[in-house]
Structures are given as structure tokens and as C-alpha cells.
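In C-alpha cells, the next block holds one chain alone, the form predicted alone.
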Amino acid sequence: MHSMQLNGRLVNFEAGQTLLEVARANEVPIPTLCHHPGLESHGGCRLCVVEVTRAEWDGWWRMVSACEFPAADDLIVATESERLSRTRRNVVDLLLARCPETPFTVALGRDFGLAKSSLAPRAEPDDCILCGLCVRVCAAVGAHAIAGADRGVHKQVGPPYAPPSFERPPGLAPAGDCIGCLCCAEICPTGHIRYENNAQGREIWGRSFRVVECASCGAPLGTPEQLDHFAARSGLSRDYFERCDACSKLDTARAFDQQVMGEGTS
């Protein structure tokens, strides 16, 4: 068993944890925005910065991403510091300058004593905080359909290689390779990414798409894209994708009674 200091506190971890997973497991806070247990850390955020150290540093110290910096014998990690509040300060004020009236990053700036941004707000703001959660589930799935364009002010959320956003018409372009499976509406924190499940199917992304009904109980399962995808993804039958979990599970159970029930009868 591996250990090291969190808080003045000496705790125990398993090798290969980060410094993030560390503390959640000893119920120690530490604020994120960019992390999700689903996907690889990123620490893109910087919000969940904390202070490491050893006693044979003589005072020294480095600032790093909890998410990503993996925990060590004898390192010393302290969560909560003047510098360390000044930085996430920082991070969020500049999160209330691109998106000031969005209920998340008000509550977020709620939480840090910030009722508004120091800085001045974005011309035009929309709900983006540009966390990156939606491009990496849609990497994670294996769609690729979206993607981080433009820089500075500018920069936004839409599919590869579409036109700067001064070139773009009003509104989100249309991602071309999107399989309407709603992975990155579903993760974003914000809302900003909006979809329409209606009568004639599903609208996201500027596109269009039908929706895929169990075969046996009728349940919306996703769109004929998402399952192709999935199957060829997985190597797995196109058949095994067109019943919900529900309907998969009691053929199963059904399918094993029938064995149990054959077995003591022979």
C-alpha cells in the first residue's frame, strides 16, 4: 500500500491513482469542470489545481491538474491555499466574461464569491464554456463529428474544417459525420447543446434523423446511424442493437429458464 500527505493528513492510495481520485476517495474537495469518470483526464480546466511538494524540496512547490498528476509516495498535497483560490478565481472570472448569464457558470461564481465577471462580457454569449466535454465524447464514441474551431473569442464548437465563424452563416453548421446519438448534448454542462426528439424523429447539430423503435416493446432505441455505428464498432450483430436492454434481458432470462426447465425434465 502506497501513502502520502492530503490536507496535513497522511492517506492511502493505490498505485496508478491521481491526485483527484485520491481525494474523492477521502472525501476531500476539489472543484473540476473538464473532468468526467468516463473519459481520459484532460486537464484542459485548470480548476482543479492543487499545490505538491516533498519534504526534500526545501519549500519548493509545483501547481498541477488533480485530474492528471498521478499520486506518489511521500508527495505533500495541499488542496486549499491563497494561490490556489486565486487561480480558480481567476478561471471562473474569465468563465463569467465569455458566458455571463448561463445558470452554471452564475452558480459556479456563486461559489468562488463572484457575482459577475471583472472583466468585460463576450459581445454576443451563448452557453459554451468551451469545457471540451462534448469533442471528447464524440471522439470517446468514435464519431469524430465535432471539433474545436476558431481561437480567442472566437473560438467555438462545431464540425472539423467548417468556415471561421465570421465566414458562417447564424447558427450551429451542420456536422456532417454526427450519428445523432445525443453523447455530447447528454455530457454538456451548460445545455448549450440543444436536440429535439419529436414525432418525425430527431434534430441536432442541424440535422435530421429517424428513430430506431425496438422490435419487440416499441422503445426509442437511436438513430439507424448510432446503430450501424455501434455495431460495426463492436463487431457485434446489427440485430443485437435493435432491442432495448429491457427486452434483451427477459429473452435472456427467458431463454435461461427454458434451459433450467429442459435440464430437469431430462
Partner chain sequence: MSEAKRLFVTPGRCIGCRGCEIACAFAHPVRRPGGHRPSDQPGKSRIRTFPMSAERHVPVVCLQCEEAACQAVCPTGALQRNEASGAIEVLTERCVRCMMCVVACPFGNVHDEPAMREIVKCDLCGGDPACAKFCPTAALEYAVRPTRNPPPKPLHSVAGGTRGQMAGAVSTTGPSVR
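Rather than the form predicted alone that you just supplied, could I have the structure of the form predicted together with the partner chain?
Only a single chain is listed, so you will not see partners or other molecules.
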């Protein structure tokens, strides 16, 4: 068992845990934005910054992102300080300048005591805060259909081969690898990623998808691309993915009944 100091308290941790995981296990709150426990950490938002030092560092310290920094023996970690509050508030200030009207950033600003940004707001704001959750969830699902493109103020998320953002294109190039699973839209904290489910099917990232229905009850299951992807990725038969959960359950009951009846008559 390893141990380190967290806000002046000695805490135990297991090898491989990050500072954020150790803090959460010990009920020490650290604000996060781009973190998701199921996805790879990315250290993009810098809201989870903490100060680390060691006894032998002679008063020197580092500010690191807790979601990525591995816990280590004899580390001394502080999650609250004037410097940290200032840094976090600056991050929120920048996000508010980027998305001045987005309900999510406005609420975040309120949490950090900022009614509006101290910086000039972006001229044509959208709701994207570049947290990268959509890109990482897409990679986790295995589609790798979207990524961050460009740098700095021009950075944007989208499918490959979309024209560079500074040309201000009317629409993005359609996402060739998108499977239409909607995970990116589901995870997006600001609702920037738009999609539509309609009578024809589903639209997202400039692409239209057909929606496969359950073979017996007609409940929507997902797009054909999505089900093919699931089948290929899991190594399971495509038949597994043709029926909805309710119909599969009924099939299970029938199979169970057949078996019991067979035993009863024999």
C-alpha cells in the first residue's frame, strides 16, 4: 500500500491511480470539466489543477492536472489555494469569452463567481468549449470519425477533410467514418453537437443514416453502420444485434418454457 499527503492528511492509494482518483476516493472535491471516468484523461480543461511538491523540493512546487498526474509515494498535494483558485477562475474566464451565451459556461461562471467574462467575447460564438469528450468517446467506441483540427483560436472539432475553420464554410464535409451512434452528442456537456432523429432516419455530422428496426416489434435499434461496427468489434454474430432487448427477453422466456416443457413430458 502506498501513501501520500493530500491537503495535509495522509491518504493511501493503489499504484496506477491518478491524483483525481485518489482525491475522489477520499471525498476531496476537485472541479473537472473534460474528465470522464470511462474515457482516457486528456488534461485539456485545466480546471482540475492541483499543487504538488515533495519535502526535498525545498519549497518548490508544480501545478499539474489531477486527472493525469499519477499518485506517488511521499507526494504532498494541495487541492485548494489562492493560486489554484486564480488559475481555475482564469480558465472559466476564457471559456466564458469563448461561449458567452452558452447556458453551461454561464452556470460554470456563476460557480466561480464570474457574471461575465473580463475578456472580449468571441465575435461569432458557438457552443463548443473544446473539451474533447466527443473525440475521446468516438475513439473509445472505435469509430474514430471526428478529431480536433487546427490550433489555437481556430481549433475546432469535426470529421476529417472539413475545410479549415478560418474559411468559415457553410457546412462541414460529411463524416465518412461516423457510424451514427450519437455518443458524441450524448456526452457533449454544452449540447453543441446537433443531431436529428426523423421519419427518414438520423442525421449527424452532415450525414444521413437509415435506422434499423427490431425484426419483430419495429422498435428503433440503431443505424446499420452502428450494428455492423458493434458486431465486428465484439466478434459476436450480427444476429445478436437484430432484435431489441424486450423481444430478446420474450425469446428467452419462450426458450426457457420450451426447455421446461420438454423436461416435463419426457
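Residue numbers count along the first chain shown, from 1. Under this definition, the rigid core comprises the largest set of C-alpha atoms superposing within 1.5 Å between the forms. Here the structure is a predicted model, which is why all the values come from computation and not from measurement.
If you fit the rigid core between the two forms, you'll see the Cα of Arg9 move by less than 2 angstroms. Annotation: Cα of Ala25 displaced by less than 2 Å between the two forms, core superposition.
Once both forms are fitted on their rigid core, the CA atom of Glu68 lies less than 2 Å apart between the two forms.
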